[in-house]
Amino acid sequence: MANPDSSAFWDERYASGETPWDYGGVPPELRDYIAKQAPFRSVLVPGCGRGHEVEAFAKKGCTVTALDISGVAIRSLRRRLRPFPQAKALEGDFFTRELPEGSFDAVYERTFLCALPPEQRKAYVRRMQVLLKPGGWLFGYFYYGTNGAPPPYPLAKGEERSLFMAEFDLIQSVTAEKPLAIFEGGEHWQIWRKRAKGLIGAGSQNVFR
């Protein structure tokens, strides 16, 4: 089997259907959040996989960019996005693929951060900070737990403080209503907001519910 850091590893999994991280639809917290929000002008979905959520953003009227290292996943998603000209699916590495800096109103996260080795977490946060507009939103599902046989690589409770809170405020954190089976009890729906310049700590929380 290919190395988990390679595109070949993820291509093999998508081609075989061995994808326990694939929810198969739009999870309830995201569904409700999208329904209540005005469409984001620009949304990025890194590690999009089969892209069920990408379609949900597109149907809402968002301009959405989906990115995945797996060409198998991206080719499948492109076919399903044909009815949505404002949505695009890109193949590439989140850290090296050229994307316009400071251009995204929102980034949606699920099963992407936990697929990265822990030594890449600080680079993940820096990349988010660069890509989001001031006041932009990072929201989705973050996996907490103890290390097993990775991937996935869970966060330790409290680790989010050292990772995010220099540049982001935590607006909400609740236990996922219907987590992925492989993440049972460990997935949290979280909403983070990148600080606008001069706003320090506004609205920040550190409460798990």
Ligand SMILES: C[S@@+](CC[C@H](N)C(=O)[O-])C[C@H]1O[C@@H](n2cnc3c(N)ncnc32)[C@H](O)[C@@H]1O
Contents of the next structure:
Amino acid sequence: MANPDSSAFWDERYASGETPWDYGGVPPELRDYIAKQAPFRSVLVPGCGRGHEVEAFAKKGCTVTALDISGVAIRSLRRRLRPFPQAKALEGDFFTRELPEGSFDAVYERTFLCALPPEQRKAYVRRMQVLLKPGGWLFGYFYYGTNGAPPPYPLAKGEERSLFMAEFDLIQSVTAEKPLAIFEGGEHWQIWRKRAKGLIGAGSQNVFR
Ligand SMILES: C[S@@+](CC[C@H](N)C(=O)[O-])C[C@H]1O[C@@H](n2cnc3c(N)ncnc32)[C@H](O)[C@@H]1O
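Would you generate the structure of this protein in the form predicted together with this ligand, following the form predicted alone above?
Entire complex below, previous chain first.
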């Protein structure tokens, strides 16, 4: 089997259909967020996989950029995005693919961070910080738990403080209403906001429910 850090590993999983992380649709917190209060026009979805949520953003009229290292996943998503000219699916590595800096209102995360080896976590946060506009939003599903056979690589509770708190405020954190069984109740819906200069700590909280 290919190394989990390689595109070949993910291509094999999508080609064989062995994708237990795939929600198969739009999870409820995101569905409500998009419907009621989405404060964004341009959205990036890194590690988008099959990208069901990408279609949901596009239907809402957002300009969406979906990115994945797996060409198999991206080719299948491109076909489904044909009706949405403002949505694009790019094949590439989140850390090295050229993307416009400071240009996204929001980034949607689901089981992408936990697919990355822990030594890439700081680079993930730095990249988010670079790509988002000041005051931009990073929201979605973050996986907390204990290590089994990775991937996934879960976050430890409290780890988010050292990772995000220098640049982001935590606006909301709740246990996912309808988590997938494989994540054993460790999926949290979280909304983070990139701090605009001079707004240190605004709206920050660190409450798990
Ligand atoms: C666990 S899957 C989650 C997919 C999707 N977000 C979902 O919820 O169904 C992790 C995804 O991250 C992608 N990926 C892994 N490393 C990546 C990287 N460095 N850059 C872009 N995508 C990457 C994989 O190809 C895979 O589609």
